[in-house]
Each structure stands twice: as structure tokens, then as C-alpha cells.
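Listed next as C-alpha cells is one chain, alone, in the form predicted on its own.
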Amino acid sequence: MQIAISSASIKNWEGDILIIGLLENELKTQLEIIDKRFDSSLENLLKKQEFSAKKDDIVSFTLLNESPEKLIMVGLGNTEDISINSIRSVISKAATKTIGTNGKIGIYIPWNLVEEGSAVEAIVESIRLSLFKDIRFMSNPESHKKPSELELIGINLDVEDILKKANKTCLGVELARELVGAPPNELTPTILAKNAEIISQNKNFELKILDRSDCNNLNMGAYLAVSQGSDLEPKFIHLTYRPKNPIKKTIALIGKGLTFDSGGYNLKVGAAQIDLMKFDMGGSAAVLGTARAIAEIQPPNIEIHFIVAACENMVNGSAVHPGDIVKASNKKTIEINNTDAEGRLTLADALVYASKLKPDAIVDLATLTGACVVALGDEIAGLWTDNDELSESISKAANRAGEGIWRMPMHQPYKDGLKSILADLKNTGPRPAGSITAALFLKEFVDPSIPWAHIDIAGPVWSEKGTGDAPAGATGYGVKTLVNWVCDYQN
């Protein structure tokens, strides 16, 4: 989609679809201006459809023999109600009403009431991502016409760099959605590694893929234990972005990469939705999606390590048993009391590996626990960290991205639930506070001198009905947050 700033006003803009944001407390005044353009009484039409510009109100009209052909009015609420996220929400809804047209969209909102740069970024992301549809696996996909041009009307700032960043971020989100949405027979650990290889062909990237023997030499007993029940080979992915400029910061981003999770011998049954366990690599999708965006953005002063311990969790005669004891690469022993708590085992060795790189910060993303979904629902991720500065910076990046996140407690007394009679710790604790004990487990494998954050995305990685700028299915959650955080953190 081509995106540009229009020098026209509402009175003379030419295109196919015009989207206008209206204020509840300024509706009459705004309509007087719009009426002059269309020579009609929109006020009466809007009253018939009970549109009063309340927050998230939306109505559309087809205009015969007119340019634009379609007018979409969206409610922004009262002046004091306007926020970047409320704009993001209503523009996402408006975008879906443009499907079926492959022409030009124009958007006007009261720019003077918002921080223009942030609003531009939110609108561009909302429009582009709301129009995304994954049709790769349909033999006869229905025509998915969508607008080819977007113009922002009435902007006074130079927002060229913001437009470019938003577009580049969307590339990463779209890749993440495709990775999560792909079926497990199409997205294997090897294919996930091939996606990293494609990204590595961009400027300033290096790639290292460790196979089973490499990981065995590094004593990654926890990760390899999870993979041993699958016929597919594990792939430990280490993708590095290293610009030519002087490096001011180094970070590591780790994504859980279970391309399919059967639960192992603790097989997922009943309401566990085993058919959706292809999305158990949602963390790795977010990390590789971020790498895809970074390949375009090319931040100048930060080195980034993208790490994924990819494998399947399957059942065969070689699969790990409940009760087995394995040793992670930091020599800690783990009693596996639940083979369906496998993600934290793969992350354990990934965190030890990342810690040895001595980054300034480590952030991991994982579809780790159903307990987090119970606590926060399917639109909010959980955030665990002992570092207030890191928590604040990630939360700020997520809020700007329109991605829900909530800091959860690292309650140390709950670590007692991970005690094992035979090993250093068990891989799961009691049922209560399961997402907290999962975070406390991961903490055991991080160098305590390195600021670290864990983000549980089990809820927002997938949406049955669609949410925000994500149609039903994979959401690409985490990419926008990580891209914002990386760009902020380097400074």
C-alpha cells in the first residue's frame, strides 16, 4: 500500500473512500463544513442511523456519481476522550469497510487534538494490518480487494520517517501472522530456521543454526529433552543484527519456538484445543517478525541477538517421560513432573545461551501458560521482571503499539512450589499462580546481573473473532511492542 500526506483539504480531496473522524461535542460544527463539500444534509442522515459520534460509532454512505464514492464517518467521542489507542480502535473498524475497493483512501481526524506523529503511526498500522488476510493455503481464494493507496489529510508535520517506520513494522507483524497461522506440517523447526535464513540475507545480519549435536555439545539437556519425541530435528536459531556504527547497547530477544505442542505424555485433551497448538511458536514469530522489521529500519547503534530454540513436543518411544530428570546447560537439574510444561525447558537453555552473550538486557516472549490467560484474558500479555526501568520501557512501548500488557508480581515465596525431592527444581509448581511460578522457573536460568523480562503472550497471540487491527486468527502480537522498545532502547 502506498502511503502519503495529502496537501488537499476535506473540501477538495479526490479519491475513492473518505474516512472522517467526528467529535461528539463538535459534531454540528464539523458537519456544517462537510455538508459544503457534499451539498447534502448529512446531519439528518446521521440522525436516522442514530450516529452521534460517540466513541467507536461508525456509519458509511455510498455516494452516487460522487468522488469519493464512499464516505465513512467514525465517532471519536468527546474531546477529552481522544487517545491514540481509541483512534487506533475506530480506524481499524473503518478499515474493514474499505475491503472490496482497490482505490485510494483518505483519512481526516482533528489532528490538533492529538500528538500527530503517534496518531499517524497508529493509523497507518491500523489500516494496513486490518486489511491483511492470509490466503496462502486456499486453492481458490476469494478475491481480496483492498485499497492500494492511503492519504492522510490535514497533517502539518513532516512525518515521512514515521510513515516509513510504520510500514516497516507492518512487514514484521505480517510475517509473524503468517508464521503463527501456518499449519504444523508446513511450519517445522527447519522451515522456521529457513525464515531466519531469509532475514539474514539483509544487510548487517549474521546467522548461526545449531543442530542436535551442536546443542548436545553445549549441554542443552532441557531443550533436547523436549525435542527427543519428534521425528523432526530441533533447530537452535541465533540471528544477529550488528550495524556498522558504534554499538551503544546490546540486547537479546528470545522467542519460544514449539512448532507443535502435543503436550507429550501429558497429552492435551478436552478443552486444551490441541489443534491450535501450532501457535505455540508465537514467541518465536514475534522475535523473527521483529527481526524482519529491523532489517528494514536498520537502527544505527544497537546490536540485537534473536534467539529461538525450535522443536516439536511429540509422543513416541523416545519421548521424555513424566518423572525424568534432565540437566540444563547451567548444570541445574530439573525434574519433569509435567511434559506439557515444555516451553520453559526450551527457554531455560536459550536463556543460559543468551546470558553468555553478556547483553545489556534480555527479553523473552512465550505462549507459556494457560494460567496467564485465566488471569488476563485473551487481549493482555503478562509481564514479569524485577527491573522497574525495563518494565516501564516495555510497558510504554506496548502502550504506543496498542498491545495490551500488564506487569505481574515476581512473588519469591511461590518459588517453594518448584522444589523437588530429587532434583534442583521441578518444571511446574502447584496449580494456583501457575504463570508466576513459570516466570520464577525461568529466572533460575538468567544471569542475575542482566536485566531480564519475561512476556507471556498465550492470550493475545491468537484471536477467534479478531481484535483491534487483527482479523480472526494469528495477531502478530509483540512485534510492534518490540520494535518500539528496540528503537527507544538504543537511545
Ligand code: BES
Second form
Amino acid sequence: MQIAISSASIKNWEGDILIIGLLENELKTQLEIIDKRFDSSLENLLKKQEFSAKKDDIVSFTLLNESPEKLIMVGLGNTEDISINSIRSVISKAATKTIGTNGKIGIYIPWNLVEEGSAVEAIVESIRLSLFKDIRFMSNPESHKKPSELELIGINLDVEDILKKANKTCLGVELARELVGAPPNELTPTILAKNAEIISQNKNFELKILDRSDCNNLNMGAYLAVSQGSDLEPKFIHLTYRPKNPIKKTIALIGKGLTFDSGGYNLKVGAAQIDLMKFDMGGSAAVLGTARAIAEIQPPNIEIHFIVAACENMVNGSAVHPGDIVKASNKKTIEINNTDAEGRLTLADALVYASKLKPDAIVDLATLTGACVVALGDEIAGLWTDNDELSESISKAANRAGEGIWRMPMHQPYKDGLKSILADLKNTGPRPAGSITAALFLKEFVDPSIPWAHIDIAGPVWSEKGTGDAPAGATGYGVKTLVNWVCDYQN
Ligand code: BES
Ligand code: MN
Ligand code: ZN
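Given the form predicted on its own above, I would also like to look at the protein as it appears in the form predicted together with the ligand.
Up next: the whole complex, starting with the chain shown before.
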């Protein structure tokens, strides 16, 4: 889809579908202006549909023999409650009403009432991402006609750079959705590594893939234990972005990369939805999606390490037994009292590896615990960090991205739940506060002098019905947040 900015007014814009944002408290005056364009009186039409421009109200009309042929009116609420996130949500809804047309759509909202740049970013992302459809696995995809052109109309400021950045970010979100959506027979650790290799062909990238023996040499006993019950080779992915400019900040982004999580001998049964566990590489998808966007954006002064300890959690004769004791690369010993708490074992060695790079900050994303879904549902990720500044900057980035996040307590006393009789620690504690003990487990593998945040995306990685700008399925959660955070962090 081609996306452009235009200074055309509603009165003289040419195209096929026009989306107009209306305010509850300004409806009458806005309609008077719009009415001048059309033969019909919109006021009466809208009254009949009981449209009063309340937040999230939406109504569409097909206009016969007129251009544009379709009008979609969306409510933005009152002037004082207008927010970037309400724009995201209503524009996403409007976008789905444009499916079926190949033409050109125009969007007008009262730009003077919002920060224009953020609104442009939000609208471009909402439209493009709401219209995303994954047809890779259909032999005869029903035609998914979508608009070929989008024009944001009535804008006089120069927001070209923002528009470009939003488009680049969308590329990353789309890649993340494709990676998460791909089934586990297609998306193996090797294929995940292949995706990293494709990204590494961009300017300023470098790639290192460690295989089983490399990881063995680094004593990654926790990660390798998880992979040992699978026929597929583990791949430890280390992708680096290093621009040829003075580097002001170095960061590491780590993503959990379980291409399938059967639970191991603590097999997932009952309500655990084992068939969805292809999405257990959602953290790595967010990280590689971010790399994809960064390859386009090329932020000038930041070095970024993208790290994924990819593997599968399966069962065979060599799989980990519940009760095995393994040693991670920082020499800590772990009693694996539950093979289904595998993500933290892979992350343990990834966090040790990242710490050795001495970055200014480490952020990990992981579909780590069902407990986090119980606590926050499927629209909000959990955020754990001891660092207030990091918490603040990540929350701000997520908020601007329209991605839900909530800081959770790193409650140290709960670490007692991880005490093992034989080893330094167990990999799981008691059921209550399971997402907190998971975060406390991870903390054992991070250099305490490096600011670190952990984001549990077990809920928002996937949406059964679709939410915000995400159609049903993989959401691509995390890419927008990370891109915002990285671009802010370099300054
Ligand atoms: N990948 C799962 C977490 C998960 C569960 C994500 C449900 C999304 C939906 C993780 O590896 C896991 O199995 N965690 C266990 C931990 C438990 C054994 C302490 C869980 O949450 O049940
Ligand atoms: Mn598991
Ligand atoms: Zn898992």
C-alpha cells in the first residue's frame, strides 16, 4: 500500500473511500463543512444511525454516483478525551471496513487537536497492520482485496519522516506476525536462524550462529538441556547492528525462542492448549521483527545485540527427566523440577551471554508464564525490572505504540520458593505468583551491574479474536514498543 500525506481538504480530495474522524462536541459544525461536499444531508443520515461521534462509534455509507463512493465516519469522543490510543482503536475498526476495495482511501481527523506526528504514526500503523492478512498457508486464498493507496489529508506540516518510520516499523511487526503464525513444522530453530541471516544482509549487520557444540564449549548446560529431547538442532542466534558512527549506547535484546513447547515430560495436558505452543517463540519474533525495522531505520548512534537461544521442547529417550540437575554458563546449578518451565532455562544462558557483552541495558521478551496471562489477560504484558528509569522508558515506548504493559513487582522474598535441597536453585516455585518467581529466576543470570528488564508477553503474543490493530492470530506484540524504545534510548 502506498501511503502519502496531502494538504487537500475534504472538499476537494479525490479518491474512493473517505474516513472522517468526528468530535461529539463539534459534530454540528464539522458536518456543515462536510455537507458542502455531498448531495445528501449527512446530519439526517447520521441521526437515523444513532451516530453521535462517541468514542469508537463507527458508521459507513455507500454513496451512489458520487466520489468518494464510500464514507466511513468514526467517533473520537469529546475534544478533551481525544487520545492517540483512541485514534488507533477507531482507525483500526475503520480499516476493516475498507477490505474489498482496491482503490484509494483518504483519512481526515481534526489534526489541530492532536500532536500531528504521533497521530500520523498511529494512523499509518493502525491502517496497515489492521489490513495485514497471512495467506502463506492457503492453497487457494480467497481474494483479500485491500486499498492500494492511503492519503492522510488536510495536513500542512512536514511529517514525511514520521510516515517513513511508521512504515518501516510495520515491516518489523509483519515479520514478527509471520514468524509467530508459522507452524512448528515450518518454523524450526534452523529456519529462525535463516531469518536472522536474511536480516543480517542489510547494512551494518553481523551474524553469529552458535550450534550445539559451540554452546557446549560455552557451558550452556541449561539451554542445551531443553533442546536435548528434540530431533532438531538448537541454534543460538546472535545478530548485531553496529553503525559506523560514534556509538553512544549499547543494548542487548533477548527473545525466548521455543519454536514448540510440548512441556517435555511434564507434558502439557488439559487446558494448556498445546497446539498454540508454536507461539512460544514470540519473544524472538519481537526481537527479530525489531531488527528488521532497525535495518530500515538505521538509527545512527546505538549498537544493538539481538539474541535468541532457539530450540524445541520435546520428548524422546534423551530428553531431560524431571529432576535432572544441570549447570548454566555462569556455573549456577539448577534442579529441573518441571520440564515445562523451559523458557527460563534457555533465557538463563542467553542472559549470561548478553551480560558478557557489557551492554548499557538488557531487555528480554518471553512468552514465559501462563500465570502472567491469568494476572493481566491477553492485552497486557508484564514488566519486571529493579530499574525505575528503565521501567519508565519502556512503559512510555509501549504507551506510544498502543501496546499494553504493566509493571509487576520483583518481590525478592518469593525467591525462597526456588530453593532446592540439592542444587543452587529449582526452575519452578509454588503456583501462586508464578510469573514473579519466573522473573526472580531470570535475575540470577544477569550481571547485577547492568540495568535489565524482563517482559512477559505470554498473553498479548496471540489474539484469538483480534485486538486493536491486530487481526485474529499472531499480534506481532513488542516490535513497536522496542523500536520506539531503541530510538529514544540512543539519545
Ligand atoms: N510457554 C509456556 C508459558 C505459556 C503458557 C505461554 C500458556 C502462554 C500460554 C511456558 O514455557 C510454561 O509452560 N510455563 C509454565 C511454568 C510452570 C511449569 C511453572 C506455565 O506457565 O504453566
Ligand atoms: Mn513450557
Ligand atoms: Zn514455553
